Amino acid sequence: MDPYAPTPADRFTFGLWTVGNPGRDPFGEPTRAPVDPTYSVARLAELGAYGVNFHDHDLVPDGTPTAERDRIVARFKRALEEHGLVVPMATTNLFRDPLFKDGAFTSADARVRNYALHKTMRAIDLGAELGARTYVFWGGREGAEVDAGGKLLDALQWYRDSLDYLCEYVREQGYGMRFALEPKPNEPRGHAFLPTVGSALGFIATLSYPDMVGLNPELAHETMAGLSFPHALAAAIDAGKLFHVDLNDQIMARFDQDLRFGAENLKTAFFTVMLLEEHYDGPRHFDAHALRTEDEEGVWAFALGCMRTYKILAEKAERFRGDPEIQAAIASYRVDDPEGTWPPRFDAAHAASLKGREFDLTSLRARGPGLERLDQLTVELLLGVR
C-alpha cells in the first residue's frame, strides 16, 4: 500500500479554475482544451481528492439564463454525489469583466460597487446551494496604479461597507458561512489593497462582524512580497483567523506563478505543513495549476503531485517531532530563566525587582543558540538521510 496515496480523509481540494486552467498566459494562447466541471470532479475523485471549489463563472457562465443555470447546477450536484466530493469553499470572479478594471468593491463608480454586491450575493446563493461553508474574497482588481484620484481612504471604507453588507446578507439568509479575505501584494493591479496577511488582519478588526471574517492566506502571494509564508500563517493562526488556506509555490519577486506545491521552496512547504498539521483542521486547498507546457495528463500528474508532496512532508513533520537529536537541539535553544518565570505577572513589586536585577550580560552576549546545527539537521531530514 502506498503511504503517500491521497484519500478523502486528507481533505485535499482543488478549484475548478486550477485543474481547468487552459495554459493561457499574457503572451500566449491556451495550450490545453477547456475541461468540463463534471469531468474534473470525476478525475479528482479518482486521484483521492476530498473536494472541489469554484468561482461563480467557473460553473455557471455569466449571463446564463435561469433554466440553463439550474440544469448546470443539477448536473454538477449529481457528479458530486456520484463521486463523493464536496464543495467546502466558493468565491466570486470580480476581476475578469472589463467593468471591474478599476476595482469591484473599491471602484470609484458606485454603480460598479452595487453590481459587485449584486453578483456576489447571487454567487453566495450558488455556493450555499452546493454546501460551501467558507466564502473567499480575493480582491484581484481592488487596487490602483494611479493615486491622483485620491480614493485610498474612501476605497477602504467602500471595501468595509461591502463586506459589512454581505455579512448582513449571509446572516439574514441563515447560510452559516464565514468569509475569508485573500491578501495579495500586486498583479493584476500595480498596488493591491490589503496586500498582506498583516494588513488584512488589521482591516478585519474594523468590520461590523469581525468574528465572521478571517483569512485565506496563499503561499505564492506572501512570497511575491518577499515575506515568509510560515510567518504569515502563524500570524493568522495566532489571531484565530485561519479560515482557509491556499497552497502552491512561487519564486520570489516574480509574477504570480501558482506552481505545484513544493516545486520551489521545500523548507517553506515543510514548515507550512507542520503548522497546518498542528493547528488547522480545514481543507488543504491547492490554488495552483499545471505548467503551460503540459497536456491534459500533465494536469492530473500536477494535481497528484501536490497531494503526494503534502503527505510526504506531513510524514517528515512527524519524523521531525520524533527525532531525538532535533528535539534535543530545540530544547537547548529554548532556555528557562532560573531566577524568573515566564510569562511574568505584573505588579509593582515584581516590576521593581526586575528593574533592580543584575543580569550576566557577558554570558548572554556570548551564548550561541545552535541554530546552524538545528537547520542542518532539518535539511538532512528533508534530504532523506535522517
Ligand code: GCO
Given for the second form:
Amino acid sequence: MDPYAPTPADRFTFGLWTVGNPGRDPFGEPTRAPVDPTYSVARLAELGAYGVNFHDHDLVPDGTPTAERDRIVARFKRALEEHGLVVPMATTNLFRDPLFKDGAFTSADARVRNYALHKTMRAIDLGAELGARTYVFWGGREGAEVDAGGKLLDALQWYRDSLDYLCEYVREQGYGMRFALEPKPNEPRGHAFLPTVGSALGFIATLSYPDMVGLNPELAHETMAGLSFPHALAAAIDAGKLFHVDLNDQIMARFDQDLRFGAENLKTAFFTVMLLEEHYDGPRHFDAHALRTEDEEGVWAFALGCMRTYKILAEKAERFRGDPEIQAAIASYRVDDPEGTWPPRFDAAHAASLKGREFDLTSLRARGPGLERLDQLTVELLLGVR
Ligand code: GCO
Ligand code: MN
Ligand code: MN
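Starting from the form predicted alone above, please write out the structure of the form predicted together with the ligand.
All chains and molecules follow, beginning with the one already shown.
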C-alpha cells in the first residue's frame, strides 16, 4: 500500500472554487470548462479527500430562485452522502458582483454594507444546512486604492459592526459556528484592510465576541506580504486563534498565484506541516488551483499532488523529531541558565539580584549556536539522504 496515498483520516479538504477553477486570468479567457460541483465531489472522494468547502455562489449561483436553490442543495447533499464527503467550512462570495467593487462590509455605501449582511446571513444558513462548523471571511474587495475618501478608520468600524452583527445572528440561530478571518495584503484591491495575520489578531480583540472569531491564515497571502508563513502560523497558534488554514504556495512579491502546496517553498511547506501536525487538529484545506496551462487531468494531478506532498512532509517531520543528530543539535542550540530559572518570577529581591548579576559577556558573544549545521541537516533530511 502506498503510504502517501491520501485517506479521509488525513482530513484533506478543497474548495469547490479550487478544483473547479477554469483557468481565467486578467489577461485571458478560461482554459478549462466549468465543473459541476457534484462531479468535483466524486473525483475528490476518489482521490481520498475528506471534504469540500464552498462560497454560496460556487454551489448556488447568485440570484437563483428558491425552488431551484433547494433542488441544487438536495442534489449536492446526495452526492456528499454517496461519496462520504463532509463540508467543514463555508464562506460568502462578496467580491464577484460589480456592486461590491468598492468593498462589501467596508463599502462607503451603507446600502451595499446592508446587502453584504443580507447575503452573508443567507450564505451562513446554507453552510449550516450542509454542516459547516467554520465560516470564513476573506476580505475580497475590502480595501482601497484611493484614501482621499477618508474611510480608513470608518472601514474598520464598519467591518467590526458587521462581524458583531453576524456573531449575534449565529448565536441567535444556535448554529455553533466559529468565524475565521483570512488576511491578505492586496489583490484584487491595491491595499486590503486587515492585510496580515498580525493586523487581524489585533482587530479580533476589539470585537464584541472575540472568542467566536479566529483566523484562516493562508500561506500565499503572508508570502505576498514578504512575511514568513510559519511565523504567522505560530502567532495564530500562540493566540489560540488558528481556526482554519489555507494551504498553497506562492513566489514572494508576485501576483497571487495559488500554486500547488509545496510547489515553490519546500522549507516553508515543511515547517508549516510540522506546526500543523503538532498544534492544529482541523481540516487541512487547500486553497490553490491547477496552473492555467493544465487540462482536466492536470487538475486532478494538482489536487493529488497537494495531498501527497503534505503527507510526505508529515513523514519528514516525524523523521526530524526522531533524528538523533538533529535532536542533539537542537538540544545544544537551546541553553539553560544554571544560575537562574526561566521564566523568572518577578519580585523586588529577584530584580535587585538580576541587576547585580555579573554575566560572562565574552563567552556569550563568542558562542556559536550551530544553526548552519542544523539547517544543513534539515535540508539533507528534506532531500532524502538521511
Ligand atoms: C483568494 C482567497 C480566496 C478565499 C476564499 C475563501 O486569494 O482569492 O484566498 O480563495 O480563501 O474566498 O474565503
Ligand atoms: Mn488566496
Ligand atoms: Mn484563501
